[in-house]
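One chain follows as structure tokens, the form predicted on its own.
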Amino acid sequence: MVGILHFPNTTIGKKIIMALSGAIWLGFLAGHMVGNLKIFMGAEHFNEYAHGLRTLGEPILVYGQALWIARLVVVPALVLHVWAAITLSLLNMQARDSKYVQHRKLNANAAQLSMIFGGIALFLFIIFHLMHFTLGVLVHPSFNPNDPYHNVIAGFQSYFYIPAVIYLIALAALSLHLYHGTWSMFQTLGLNNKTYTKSLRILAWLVAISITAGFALVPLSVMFGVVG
């Protein structure tokens, strides 16, 4: 027992958190990115689509209880991703301070620098995201809580276009953060060698990739005015 409880303050019981919790929050993004390109297919599809996530396992789920149970999932992950994240990054600060371990900064790709620093903006993002399309209280100039379609145009419309800039901006920090987690699960939970090691790389721009530019179809398409 007291083995299992100082696992996670271990090096590899911290990267395994990071593996399972990123994994989780890749596949609320993934599913978040489906839902959204149903805007394509209308006003009223989309407003029913996002009506349908209050009403998902009704009867016996009540209204929203799937979505709060959704939360109860991907939030917990968030926190301990960024508590994995940051205690793994003061034990490589701790290490790069020995003499006996190499600093090997110069050899890192870009997306490895900027996973720190892209984690904080992400996170930052995140709840600009809340505070902009859930609550509606922050630069929203006309947020109705009953139609989600309308509330995705007018944000994005709105001061110049600032927000669609701010999501696209957001878009390009996350492409980096998907491709250097998912080739960092990969890595902690054992799945590379030397026959798949090439083919997780591509998996991983893959991922990172489809699913950023998902995201991108929509605040560009609403700047272009293909939808709206």
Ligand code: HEM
Given for the second form:
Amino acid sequence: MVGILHFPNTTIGKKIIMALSGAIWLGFLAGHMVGNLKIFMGAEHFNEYAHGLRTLGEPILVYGQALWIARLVVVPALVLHVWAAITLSLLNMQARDSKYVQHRKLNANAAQLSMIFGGIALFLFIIFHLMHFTLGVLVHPSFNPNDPYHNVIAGFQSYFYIPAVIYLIALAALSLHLYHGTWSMFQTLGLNNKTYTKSLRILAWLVAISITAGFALVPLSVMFGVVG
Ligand code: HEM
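Please move on to the form predicted together with protoporphyrin IX containing FE (HEM), as the form predicted on its own is already shown.
Let us now look at the entire complex, which starts with that chain.
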């Protein structure tokens, strides 16, 4: 029992928490990206989809309940992911100070730094994104809670497309984070071995690029007048 309670304090425990919470977000992002592509089917379809997220599971669930259940999964997953990232970094820093660990590979450090700074940037982006499209406060010019299609188009068209550019920069950070994160997840779950390393690296890139490219299509299409 004590062993189980101690598990999250171990390096492997934290890595498993990072991998599982990261996998939850990967699933959420894949679903969110595919859902966003409905914007190319027009306002009616896109708004119907956003409405459908709230009526999902009716009449067993009440209006909005499925969305809240999803939030009860993704929000704690994000909290655990950030907690594990911070405490793992602290453990790594302590290990680096110790005289037993003399050398670390430079590229491993670069990946670690990109994960930390990219992670902070993505966290700030999520706050901006929620204010922009979910709450419609401060950063949206004409938010209408009943018209998500309008919110996305007007939100990207506003302020000389600066919000759209912010999204594209965040998506570049997301692609690096997803690549390193997916690759680390494979390692933590023990999937990599000499035979599969190359294929798993390619798979990690494919996951990262397909999700971010799918997201990027929306702001790019608004900027180039394909939708709007
Ligand atoms: C171009 C890219 C994106 C677009 C157009 C977009 C669009 C939207 C829209 C319209 C909503 C509100 C949905 C509604 O209330 O009906 C939303 C919610 C949300 N998005 Fe995005 N999104 C994008 C990228 C992202 C990314 C990269 C992340 C995470 C890193 C993300 C995380 C979220 C979260 C957490 C919510 C709140 C869901 C909720 O609890 O209601 N989105 N997004």
